[in-house]
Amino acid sequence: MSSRPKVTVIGAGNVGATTAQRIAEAGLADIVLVDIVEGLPQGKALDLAEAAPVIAHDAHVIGTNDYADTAGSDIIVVTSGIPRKPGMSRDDLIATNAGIVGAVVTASAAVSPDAIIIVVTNPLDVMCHVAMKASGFPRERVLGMAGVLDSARFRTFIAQELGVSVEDTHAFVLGGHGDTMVPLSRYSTVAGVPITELLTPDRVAALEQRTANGGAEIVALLKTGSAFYAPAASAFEMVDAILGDRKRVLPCATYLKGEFGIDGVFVGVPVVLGRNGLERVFEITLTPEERVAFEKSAAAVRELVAALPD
């Protein structure tokens, strides 16, 4: 093997082929991509393998059914489980997305000691709590991947809105991955200035509700499937800070302990990113009402944990 990291992408899906795909073409990391079905993996490698001398990048992409090709990775990106269809909440997934992670997660950290993993799988809270069980890794290297992809829809549709570039854009979502998030308003700026003091209440109103509902709309769209360009693109922006150990201040779901006021269990949380995986959490100060959605938030999150099968 040559000297970049490794990154072990888990699922030959939308999600997981596309995100093998960035990092490839990033020249970031030399990839193995995993999945259960014979050919899948091995076939979309082969395909990106052959992409490699038109976009000039050197990285090795292979697919595999073996966990034992996954061994020494540095970053373990899990994207495997059934994506949802319409009329399907994320937390519809549940039982079977468990099963789906918890075996995958314990198969590759088994090899990977030492890696950080970033979690996709829906419903991505809960997923984190099972997949730092099945591998027993501290809370440092368990990471979910959702603030990043919640606050990418909510900067495209705040740039949409205004009219401006999404370069400009800058955007804040915490708490859990679903109907319960809490897109911070205040937070969430354009080229610095706030975007409650461009728009109506009603216009950021409008906007949040979007960008809680942004995955359903996905879904809902396409009929057979779900979102996996920008939850990718997502992906590949922690797995970027992580290996360029890069201090991004990005929201991921994290396992609490005692900030925000919260214990014990992963939300999504303003984080700073790097070779370590997750370094500090960037606490910053909510107001009455955002703390009260904040906790509703983190209390459904707790809610589906506890439900979920032992």
Second form
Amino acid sequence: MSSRPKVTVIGAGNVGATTAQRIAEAGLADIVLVDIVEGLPQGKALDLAEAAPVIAHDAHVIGTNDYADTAGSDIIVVTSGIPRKPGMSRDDLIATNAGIVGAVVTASAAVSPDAIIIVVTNPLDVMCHVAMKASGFPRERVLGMAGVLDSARFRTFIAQELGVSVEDTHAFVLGGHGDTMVPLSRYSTVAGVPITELLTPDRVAALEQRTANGGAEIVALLKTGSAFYAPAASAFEMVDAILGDRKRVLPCATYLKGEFGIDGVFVGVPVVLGRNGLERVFEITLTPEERVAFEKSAAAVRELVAALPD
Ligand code: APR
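Alternate state requested, the form predicted in complex with adenosine-5-diphosphoribose (APR) (shown: the form predicted on its own):
Then the entire complex follows, led off by the chain already shown.
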């Protein structure tokens, strides 16, 4: 290893391997790729390492089945678990993935006590609870990747609809990662202009609906798994914000302590992300309608968490 930051990516499947690739190719950190399957992380890491001369980066990438190799990580990205198949909701994954996330976080947090955990495994908000409990870390160092992905999907659909660059298109999505997500269209803009001034209410509603259904749309097409390019790009953006201490304002699943009137549950809100992880919850005023939708979203997460085995 080197004096570069160290990022452990747990799960060498579609999301994990693609996240590792993006981080390595940006030269951001050395990567330890972990999986329960023997040979899989070693093989993918070697393949990624052999791409380095062509891409021209010097990040080290290793694969392992042993958590001792992950010791002293700055960031742990958790992608291990089973993905959805057509017809499944994210919540159908809960029992299997809670066991996997609990085990991998316990093992990795023990050897990287100062790490920041980014959870990607679904159902996202519930897995964040599992990770916080298993690690014993404070909320500042346990964050979930969902809002960046959901808002990226919303941005994609807005930009396609209006025939404008995605770069000038911004979107705001709050709430849980699932059917109860809350797209905030009045804060979603093209060059600063709210989309509610650019599109009819019907079209706005259709794009919001497509965003909430964005993961399922891809599962239905792929049939054998779920999305991974955009999820990996989104996890990468969080890693970049943290390692670069960039104070990015990104929507992340965050354990709220009274902010937005919600207490004791992980739900997606905008936060300031820097080298300390969550540095500030970026509170905004919601309309009564948005508040109802947001509270419904938080209640849905709370219900799933209450049903988790001890
Ligand atoms: N420890 C380590 N790795 C594990 C464990 C475990 N206990 N259990 C499963 N894995 C690994 C699998 O061996 C597999 O390589 O997790 C990897 C998951 O990869 P994929 O099946 O390709 O799934 P992926 O598409 O990457 O999705 C992973 O992210 O977006 C979410 O909903 C998605 O929960 C799913 C997760």
